[in-house]
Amino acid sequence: MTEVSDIEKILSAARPKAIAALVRNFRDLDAAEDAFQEACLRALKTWPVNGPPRDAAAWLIFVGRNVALDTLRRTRKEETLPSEETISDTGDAEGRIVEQLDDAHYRDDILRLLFVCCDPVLPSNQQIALALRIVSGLSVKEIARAFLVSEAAMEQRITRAKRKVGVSQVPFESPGAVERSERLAAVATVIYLIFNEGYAASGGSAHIKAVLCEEAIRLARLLLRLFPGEPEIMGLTALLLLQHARQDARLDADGAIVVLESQDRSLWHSTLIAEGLALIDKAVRHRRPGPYQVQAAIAALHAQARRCEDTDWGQIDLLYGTLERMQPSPIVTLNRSVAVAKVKGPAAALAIIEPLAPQLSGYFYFFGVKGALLMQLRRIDEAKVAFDHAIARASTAAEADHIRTQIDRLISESKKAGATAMT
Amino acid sequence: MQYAILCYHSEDVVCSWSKEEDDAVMFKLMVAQEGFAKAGKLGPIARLMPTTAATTLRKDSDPPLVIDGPFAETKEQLLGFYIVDCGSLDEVLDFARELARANPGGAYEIRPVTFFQSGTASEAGAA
């Protein structure tokens, strides 16, 4: 007797493979989802009694295809004159059932499915929603909660996205090497965005958001299993594992943000960190550095420091410099300034970020960093202004609270300073 | 006689356990091992990281080839092993059945050991 909760885990683990193969079969997202759904219902009926099959994905694909063919046959009987097209389509589909499913097939099927969800015609929030719905199989309700929108709005967003992506526009032949690596890069970006949505939290409670981080890690591991020799996919997976390892230390009991420096490092997940470090080790051997590997290396330096004061800020500064050259962006420079402040002092860091003001004027974190640097330089009034800007741009209550704590500290310190001056 | 119990399970499923679920399984396994541990029959135990962390050295070529990923692509993956000291295969099977109740799904392959050396590495080296 197998527990239903175990079966649900097996079904959700088999989902990307099964849906991907069914999409190849039906060339239609909705048809593939319906067939998968029907196959899952049958699995829930028979598996508790017979035990799950050894290859759950193959079982679901086979049953899903048969169910869909039955439906097709039934509808055909009702039609008076079947069009020739339908007949030849069915023949084709039956032929494909016999086709041996090997891992190479699965690999390109899953990559294609992910790639369809990452269609550049979609804005990134629709890409994420579509990937979570189709590939991960999260319910519309779960996705809606994570994005802080109503279920109806999310349903609409996903339907619209489905309509826009042309499954048929992505060729079904095995892609060439260049095309495959382009698809891989696009898919990696969406996995990264899913993680960020969960990690950086554009609103919403931490608990709901963790689902997104876990889902992104699952997808990254899946991608790495399909492409075991890609150093950037190793880097991406390592980066997500290392960031997620800090999950339990990032918010305190009241849900307030705990900055890296003040985190209780005993709460970091050592197994996730170890796995991340192992993947970086593997990636480095390839001597093909890329942005994910560099970011993972930065996260690894933080993860390896037992205490904050043990952090190798000099190395982190160098790595951010490398990242700036690979992928110039004001956000990367802003992040580097934190390391620069540690190595060369707050004045040097401030000099780096001041030119970024026009580009980052809407960014919470920019004003947070600026305020903290000004505070260190004892430029209290300017720090207050920066923190006020930060609060106005905070997207979660925790972010705003974090800045308010800093302001409170400023006020109490300036009072103390005032008291000292008077004596 | 010493036996190795090689633990195979779907890593997709195992990796999808939440920390709480994982902790609960590990605790149940510890309880299942207690009898053997007290009787001095329990040797080293190892849990392996997912196969994505694996590297394979193919030594059928010269120089050996380093390949990312596990040696064998299987439906269930080798995710850990036990070494136990038992009087008979039946005794190992009973022990394996107890482990299976604590952690259902997958399979245990039981292989008699012909050579065993406890080694010099310390536990502290593991993640």
Second form
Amino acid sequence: MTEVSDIEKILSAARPKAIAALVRNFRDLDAAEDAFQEACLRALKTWPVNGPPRDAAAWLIFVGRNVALDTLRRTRKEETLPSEETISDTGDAEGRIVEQLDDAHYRDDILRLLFVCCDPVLPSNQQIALALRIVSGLSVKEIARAFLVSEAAMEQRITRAKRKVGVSQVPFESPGAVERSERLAAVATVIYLIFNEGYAASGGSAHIKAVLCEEAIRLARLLLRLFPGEPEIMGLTALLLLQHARQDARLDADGAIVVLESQDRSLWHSTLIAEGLALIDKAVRHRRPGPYQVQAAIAALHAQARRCEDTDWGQIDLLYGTLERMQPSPIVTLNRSVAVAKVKGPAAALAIIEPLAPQLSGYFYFFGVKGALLMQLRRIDEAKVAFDHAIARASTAAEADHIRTQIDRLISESKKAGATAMT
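Show the other one: the form predicted on its own, since we just had the form predicted in complex with the partner chain.
Just this one chain is shown here; partners and other molecules are left out.
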């Protein structure tokens, strides 16, 4: 017997390739999603007993395609196809069907679909939201969190994007070289957000969604092959590699979050770090700086520090200042505050983030950083309030547990301080 939780992970990992092939085959986003969902339901019915197939994506494409064709045939009162049990026993038929389907001009079907979703007929925010929903299968809640908007607003945005694609008859063929260049920034943003969702999120078992991170890195590398002389794509790929290099050190054996300064740096992947450092060095030589290159340079400073105390926080502060000018954002300023706290102290950092409260009122990390700064300033009661707000906005158990640990530390220190005052 195969556990349902394991099957769900397999389905999630196979989704991008399966959806991309089904979209190309049917040229309809809703039809592709419906076919994939039906194939997943059949997988959940048969795989726990028979076990997952060798190539899960191929099975899902094959079954999803036949489900959609079966629906069309029923509407035409034609003969239906065999049951999914019969289909799943057809040996390598799934693989042969996928090979027949996979005749796209791109070497990678998923990357091709990303460019299709980023058609300029859609506003940029709709392009990215649609790609995250269709290609990566992120939930509306996850996408809304990435954009710092409500779920209802994001649901409407995605619905409008789908409707626009249908009404405008957006072509599902591979765009040409000029169109690819025009859509490059949007595609890069999608890849960046796919990685961020995997990097920031935890599943029910409190493990990092490494599959999403690895998929984003694979897509970034493919994008770099299409644009080998583009320094921002070098910077993007370097950034993802350097961040992902720390994956094994970010959670402890119990699934609890380990902050950067406490991570076992011997667990960092030196091969990924070396590749990322080489790419950022190559990008810098082009003398065309951009936001991804700056972020990669910050990640490189962390990666090169053998100990936390060796980190060049002054340079990181300067780089975040550059990023703020290039790409003003409350998130960038929030991240910069961590470096400011190291260089100028927690009071200076707190002064930087206080004005961000209206924009980041629903953001877990804002209250986590604020609580940590207040704790350093010994403003215990205020820190506890901030941490309570953080727990209320935590999206995973690991995030909530991390904040509870900080609260426990506050209580313990308060008791010690009280006992000392009485002696």
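Note that this is a predicted model, so its numbers are computed, not measured. Numbering follows the first chain given and starts at 1. Definition used throughout: the rigid core is the maximal C-alpha set that superposes within 1.5 Å between two forms.
Trainee: Comparing between these two forms on the rigid core: C-alpha of residue 405 shifted by 2 Å or more?
Mentor: No, the C-alpha moves less than 2 Å.
Trainee: Spell out whether the Cα of residue 230 moves at least 2 Å between these two forms when the two forms are superposed on their rigid core.
Mentor: Residue 230: C-alpha displaced by less than 2 Å between these two forms.
Trainee: When the rigid core is used for the superposition, does residue 153 move between these two forms (threshold: C-alpha shift of 2 Å or more)?
Mentor: Result for residue 153: yes, a 2 Å-plus shift.
Trainee: Could the core-superposed CA displacement of residue 132 between these two forms be given in angstrom, to one decimal?
Mentor: A shift of 8.1 Å at the C-alpha.
Trainee: Supposing the core is put in the same place in both forms, how far has the CA of residue 114 shifted between these two forms, in Å?
Mentor: Value for residue 114 between these two forms: 2.5 Å of C-alpha shift.
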